[in-house]
Structure formats: C-alpha cells, structure tokens
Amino acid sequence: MHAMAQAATEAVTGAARTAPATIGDSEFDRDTAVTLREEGVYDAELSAGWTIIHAVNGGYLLALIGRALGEALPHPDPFSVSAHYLTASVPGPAVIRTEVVRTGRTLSTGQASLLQYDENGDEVERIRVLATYGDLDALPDDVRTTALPPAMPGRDHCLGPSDGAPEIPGSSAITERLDIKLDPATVGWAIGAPSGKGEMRGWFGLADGRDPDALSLLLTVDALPPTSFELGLTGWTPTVELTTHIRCRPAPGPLRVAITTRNLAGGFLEEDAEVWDSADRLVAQSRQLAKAPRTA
C-alpha cells in the first residue's frame, strides 16, 4: 500500500512539474514585471533569457514597456503600439518613464521611454513608444474581412528543435523560451538554399505552455527568425521601428504567424506580420522597418 501511495504521489508531483504555466504566473510574466518607483516611473530588469544573438529581443522589450503602460493608463489592453528602437538594449536594470497623453471613455493614449545606464552612469534612451489602449472585451463582434489564415502544414508537420530544426546563426537564448515550429517551405536558408521569397511562417507558443494574451502578442510579432534569412542574408536584423495592432483577445492554444518582406532596398527591409489564434481569428498585425544584415 505504501508503494502504491508513493507512486501516486510521484505521479501527481510529475504532473505538477509538467503542467502548463498560467497567465500571470509564467517566465514571461516574471521577466516582464515592472515595479512602480514613483508616479509614471517603473523599474525593470531586462532578462538575458530573451536575447537574440547579442541584443535583447525587440518584441520582449515591447511587451515589457506595454506592461508598464497598462499600469499607467486607465484602459487595460494595448490596441496600437508604435516603437522606435534608438539603441540596442542589454540585459540588466532599466527604467521605464511613462506619460499619459490623453484619456477618453473608450481609449487612452500614452507614451513611454525605456532607458538604461552607460558605463559613466548616464541615462541612455533605448526605445520610445507611443501607444493607444482600450478594452478588448468591449469590442463588438462584427467582423468583415478578406484575410485568411496562412496556408501552412499542421503543427506536427512543421519543424522545431526536436525535429532537427536549424538554430539561428549566432545562437540566441530566446529560442529556449519559445515553442516554434517552422513551415518547412521557409527554412531553405538552413541548408544553403533560401527561397528568395522573403517569407517566414510557423506555429508559435511559449515553452512553458502559457496561453497567449494581448500583452504576449507584442512578443509574438517579433519572435520568428527574420525573413532576411530566406532572402539569403544571415545575421542580426535590428529593428528600427515596429508598429503592432492588437485586434482581439486570443483564444487559448498555439498561434500561427506569417511574416512577409516584399522590398529590400538601401540596406533596409519591411516585415509585415499576421498572427492568427486557434479559433482562426486574426488577433494581431504588425509592420516593422529593419536594417538588413550586411552581405558577405
């Protein structure tokens, strides 16, 4: 009887260890936490776990700033967030300064700057954001769209780390925190045969199983490998500007992300992203301007 009880206890303990994280109690939530120092000023710690090659991922930073704005503004959910990336962020302490620009009945607008300190102790602005917030639960149900979910294989037929999917050149800690399965049609770059189409598609989730919400969508739009890989260019593709629109609260379950680039010119490219939830709804859209990697 004792052995049976011990086995049952171990089974319960094992299930608890593998249970998915919940919204509000996950690595993403802990690493995007902000602490109010004084009105409009928040302290944060940029985690090294969200780096891409040598810099902190822009989507993670956007989510962290988005959390601070969500606390500073009277409305809970990001609707439109536009960020200009001024200098590369590094792991370590940061300060977010927010300002309420306007408040209304259904929408409020604010701005925020993320700053860090240089070796002399001087503040260096990393990102400046202008954002409009509202309440996604108050939106009407009317949908009129010609948009369709991305045409891509089911998750079991896409490629992740356990399937031998390629690592991003230069390595990145962020991949350990994400559950991404890429469409095989967009990983030709890994075998030296990029398609030249400037497309990247995949299934997206957080590695600890946390379901998506409006805040995590700010990470999702900038979490897949860059489309420049399929254009035959590898290396860091730093974001210059990123605008994200959150269209509705995502349903639980994995997301599908499709990113396209139609024009690389003068050393810069655009990336247009769509994020679809498990209920086949378009939950987020974004466009960013990024600096293309240098050619060999």
The other form holds:
Protein chains: 2
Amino acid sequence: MHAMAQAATEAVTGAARTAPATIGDSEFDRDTAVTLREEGVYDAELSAGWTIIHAVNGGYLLALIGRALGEALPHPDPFSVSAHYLTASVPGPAVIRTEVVRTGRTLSTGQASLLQYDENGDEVERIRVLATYGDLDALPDDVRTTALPPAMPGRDHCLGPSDGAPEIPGSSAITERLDIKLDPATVGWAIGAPSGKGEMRGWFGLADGRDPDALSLLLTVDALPPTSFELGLTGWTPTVELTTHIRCRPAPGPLRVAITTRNLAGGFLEEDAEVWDSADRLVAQSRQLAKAPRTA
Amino acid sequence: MHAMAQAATEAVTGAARTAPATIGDSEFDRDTAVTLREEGVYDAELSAGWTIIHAVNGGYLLALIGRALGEALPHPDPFSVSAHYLTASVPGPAVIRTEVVRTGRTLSTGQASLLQYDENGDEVERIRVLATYGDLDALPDDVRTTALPPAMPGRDHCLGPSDGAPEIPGSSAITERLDIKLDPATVGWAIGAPSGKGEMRGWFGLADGRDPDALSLLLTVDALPPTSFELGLTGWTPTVELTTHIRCRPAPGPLRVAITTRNLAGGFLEEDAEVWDSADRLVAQSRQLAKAPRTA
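Given the form predicted alone, state the structure of the form predicted together with a further copy of the same chain.
Time for the whole complex; same chain goes first.
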C-alpha cells in the first residue's frame, strides 16, 4: 500500500483517530516533545517518523528546537528563527541547550544548540539557532501588504502520492506524516520534464489532521520537494542556513506553500518560502541557503 | 554645504584623495578595523561617521562583526550571516567576542556578539550573530538563475542628495560616506507622494570610491531608505533580524540595490534586498524583519 494511502487509512480506522488530531495531541506534538533536564537544558527524542532517506528533516528539527526555546523564553511565539545546520541529525536521543540572550517587553531573544551523541557519548552539535520570540496574539490586526496568495489550483486538482504522481526520490517516513498536494505546474520533475523554473507550490497539512500553529509552520517551510528538482537537478540539497519569520497565527485548515529560487549559482541556491493560511493571510516567510546538488 | 557635496569636494581636494580609495585603504576599512585582544576577542571603535540620527547603522556594524569573524574562522568570506539586533549601538568603544562553532572543509560556522559598555563599565550586548563562512574564490562559475537585474534608470538619471531631492529625514553622518542615487520611481516619499508600493531601488557606492567586496556588501544591504517610506509611513524601522547571503565576489564599480516589502502587517515588515554588481551578477540577497513605524 502506498505510504500516503496507508496513513490515510490508519487515520480513519484507529479508534483514537476517528476525529482529526488536535493541537497538543497529535503525532507532531508527541514527536516534538521536550523534557526539562535542568534550567535551560531539554532532552528530546528525534523520531524516525520524520526522516527523508536517512536524515531527519530540518523543519521538524526546527520545530522541536522552537518548542524548547518557547519554554525557555518569556514570550511564547517564534517571530524570527535563524538556524545554521552543522551536521546531519539521526533518529535517537538529543539534547537542546538554550540561552536567554535578552529579555524585552515585547520581544525576547534566545539561542539554542541541538546536540546528539557520538559513539563515545560525547556531544556533537547538529544545529545552532538564534531566535527572537514575541506574542502573536498581542500584534495589531493591520495588514498593509501588496502580496497575493500563490496562483495555484484548488486542493482537489493538485497531486499527492496517492495520485500515483510525484514522490521525493528515496523519501520515506515523513511522507506518511504530511498531507502534501503539489501544483501540477510544478511536478514536471516527477515525469522527467522539469519546468526549468525555480518554483514549487503545494497544499500542506499534517496527515492526522492537526491544524497549523506557529510551531508547525517551522516544519511547513521546509517540507516541500526542493525547487532544484524543477531546475532539472536531482539529488540532495542540504540546508546551510534557514531563517523563518512567523507573522501571524495561522487559521485552522490547509496551508498553501509557494517556494521560489531566483539564484542557483556557484554551487548554492536560495529557497524562499511563503506560507498562506485558509484566511488568505501570509503567515510565514522563510529563506534558506542550500548546497546545490552536484549532479545534473 | 550639502553633506554629499561636501564629501565629494573633500574627496577631490585632499592630497590623499586624488585617486579613489582602495580596498584595504578607505574610510570603510579604517572604520571597520578590529584589534585582537586575546584569542577570539576583538576590540573595535564604532565610528560616529556611520550614524543615522543617533544610532550606528546596522549594516556598518554587521560589516565590522563580519571582519572579526573572518579573522576568527578558517574561511575568509561570509556566505550567510544572521544577525539579531538587541539594543541600539552608539559611537565609541566596543568588543566583539567570537566563537568557532564548527570547522569543515568548505564551510565553517561561527558566532559573534558585539558588546559595548554601560556607565558602570559592564558589557551590554548589542547584536548577536551566527554566520557560515567559505571561500568565494573556490566556487564554480555556474550560474543557472532566473533572476534579472532590477529595471531602473542609469545612474545619471537617478537622484542623490546633491540633486536637491531625497534625504532621509534626520539622517546625518552616514550620508557623507555613501554615494547613493535613488530610482526616481521610488522617491515619491521625499515630496509627500509615496508610491504605495513596498519598493526602494538605487545605485550604491562608497563616497571615497572604494570598490565593493564581500564585507562591504554587508553594509550595502541595509543602506537605502526603508521601503516603509514608499508605503506612506515615516519614522524609524528598527531591525529585529537581518540575514544576508553573499553569493559572489562583486566586480569593481557601482552596485544596484533593489528592496521589496511584500508583507507589512501586525506591526512588522520584511525587507528583501538584492544587490547586483557591474557585471550583472546577483552578488547578495538579504532579508530583514523590522518593526513598522508607529505613525502613519
């Protein structure tokens, strides 16, 4: 059975799954749980459920770190999170060491390191993060924006794994936890006909039906296939740095994600993601610098 | 005498200024100098020459921190620099404390804090930075980009302070050190007729003629007036976070800078900057999250 179909089946057959999962009681919440060890230090277990090939997805890791920082800082919500990826994370135990850098009235800034253990039990740093937190509920309602939601077909006209169409080559466990439907205009790569444009668009949800919140947006910005696929490149695009701005608490319901790359050059590319919620609000913007695949 | 005209006059009258300044021997280089105090710790003097109103310009500070990190890390060039701004810097002594986070073959990652001193001599942190460095000269020449340089008039048809047109309200010393000519399409704010679009474009150079390099690009991305002026807002837009990607060593000659804002909402806005060199290469991309001015 196809992974996505299987996940959907499990979602409707399990007794505890007759209703959609909720914020606080979902796969995502359980797998991003952190346990206070001592002040500022949190233990976590990196779940094998969010891997692509063998590596743990960078957006999932960011959400987990974001959760720890939300506990360590006086403000609840990530406003700007800058992550520099150092070494590839693997499923298993991890520790997050946080530092409160500055506490202000409306914003506070923290730092976090995600570490795992080598064969000698020594800590190896995976990701270092600087983040500024605030309270999304305290923001005024003004919107003075020129941005429009991405032009893409409705969810029913987009393509998911169960449509027999695109699947990330070699990708694995994370597919079962996400409900992604890609814009047909950006899936040419799956049939050997990439568009040549640095664009990737799709509808995003969690497979168990949990609604989005500020933390899950940190996962959303790094969950679609890389734009390099549509630029005719296959292979891995490891993230060097990823900065995400959370601009609004997302409304319940599916999200739209549009990713663009303007500059694939010198062996690197940037990926800009915009995330729009069901109320047509631009709820997150991110940019990452990634290494371009070596193979054409 | 107008500040820009005065700077130009000084540039041609001083004996040492009959030729353009060079990389390594210029105002910018002298004012971003750092002195090793002990391993990883650098003393610096924040010059009053790069202030806007009373605050020291964030891009100038970033270049200074970038210089210290370039000395502390095994790789010379900033590839991705994420800065979270904590408190406003003032002219005078400062110290930069660096940490080598990870050293790799092609990339290394470091962290830096810029601190100044309060009335008791205690350190106060101004900016914290995470940065990944590499060697721009080691990158392959491939360019596979869909981006085009900004559509804007030639430098002679753009407007600088000596054209009697736009001057940043209350701005001061930094104007004398920069040679900025703005696209007439984005200076409506200066005559009370903002375009309503979140766009700002201009030609950028250093007033003493020094050519751009990777470090000066860190200044360039935060040097134009804020897009909020063209959105009809006046007043200060303090940077919360600024991440810059340096993608290519810039060719000699003037730079073009295009800044766009898509989302002014909830009291914050993002500013995306692209910097193009005289060889039509996209040499830097940056994004900042800033607080929107309170007044309309």
